[in-house]
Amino acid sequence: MRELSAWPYPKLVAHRGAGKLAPENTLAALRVGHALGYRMAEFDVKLSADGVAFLLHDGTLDRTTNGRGRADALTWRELSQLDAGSWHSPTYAGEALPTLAAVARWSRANAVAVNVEIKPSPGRERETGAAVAIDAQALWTGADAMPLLSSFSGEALAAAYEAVPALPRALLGDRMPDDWRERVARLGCIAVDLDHELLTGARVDEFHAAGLRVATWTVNEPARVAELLGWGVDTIITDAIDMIAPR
């Protein structure tokens, strides 16, 4: 059995800042999660046309802003003018897209740890992985808990590893690859971050025996949270931050 890596992260993590209670991937969402006692947030990061790291899940602007088309087609100056809150509710009308730098300032000031999911636009996988890792290292220098980087893109995660090997990384997936041992070794990961439906108690034990921490998503039923914690899962990402107490 390999020794487990240090894991300075809470058991419960707010998905995209506040689950569904506020517009995802905004500072408003982070504040809502914090107000409900959550001390770690997961969010998605990509690059603008001019290389600024900012928070957004989709490849296009249509669903969560008043913009249209590819998210990486606009400069940060253009993106910063968009309304990223009205789609959710009138309460958040005018909420802006945040940069990774703005989130770093807020999270460090409020002692909130972060899971940065690298979400590259198509064709910009390596560029985004490297840029986000370099920014994360600089923005969180001296923090008690460095950002945990994850990505569905192996190419982006590999570039992050090459750029800043010291940052913690998690292999993110919605399926169980047969070669997971080789993948985590190649990407220098300290954790796996899997769809909770892929996990069993035996599988969690197997990952721990391999020296890997186990994170999982997106778990919104309290009974399932209790089951996963009973198996020793290290961190659970949830939308249900108003129903599941942070710990």
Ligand code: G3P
Contents of the next structure:
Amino acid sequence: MRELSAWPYPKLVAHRGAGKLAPENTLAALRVGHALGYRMAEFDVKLSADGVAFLLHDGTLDRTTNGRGRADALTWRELSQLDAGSWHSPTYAGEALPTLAAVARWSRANAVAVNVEIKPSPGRERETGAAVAIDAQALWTGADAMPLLSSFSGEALAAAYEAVPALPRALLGDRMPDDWRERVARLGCIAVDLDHELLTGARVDEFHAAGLRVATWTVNEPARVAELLGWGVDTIITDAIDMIAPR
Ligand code: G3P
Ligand code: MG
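Shown: the form predicted alone; wanted: the form predicted together with SN-glycerol-3-phosphate:
Below: every chain and molecule of the assembly, starting with the one above.
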């Protein structure tokens, strides 16, 4: 039984800032999550053509902005002109894509912890992992809770580990890798962050016995949240921030 790492994070985390209540991965979304009492947010980060870390889920701009094409084809100056709110609702028309730096300023001022999901554009995995880790370390220096880094990309997470070993990392997955013990050791992870459908009480016990914290996503049913918390899951990421009380 290995000792668990420190875990300065709340049990409930707002997915993409505010779930579906506001345009995902924007400062407006973070404000909505905060207004509903959430004190941690997950969001997705990638690099512009000129290497600026900013928030966006998809590989392309089409779904959540008025831009078109690959997200990393534009410079930050070009990306900063886009409307990332009108697709959601008129309330958020004109909402801008935020840089990681802007989000750091807001989250630190409002005592909101963050899970930075590194979501590299194809072919830029190592560059993105390293750049986001270096930015996160600098932007959150001295914070009570450092950003929890995660990524579906093993390459990005490995580069983040090499660039800033001290930041906490979670192995993110939508399937259960057979070699999870080897992977978490190689990537210096303190947690696993898995699709909740992969979890059972026995698996949570197994991860905890291995010294790993357990995070999970995206859980939108209050009964399932209660079940997972009963198993001792450390942190749950949800879209349903208006139905599931933060804690
Ligand atoms: O970080 C967990 C979760 O956000 C992963 O899925 O597609 O919403 O980024 P996705
Ligand atoms: Mg995500």
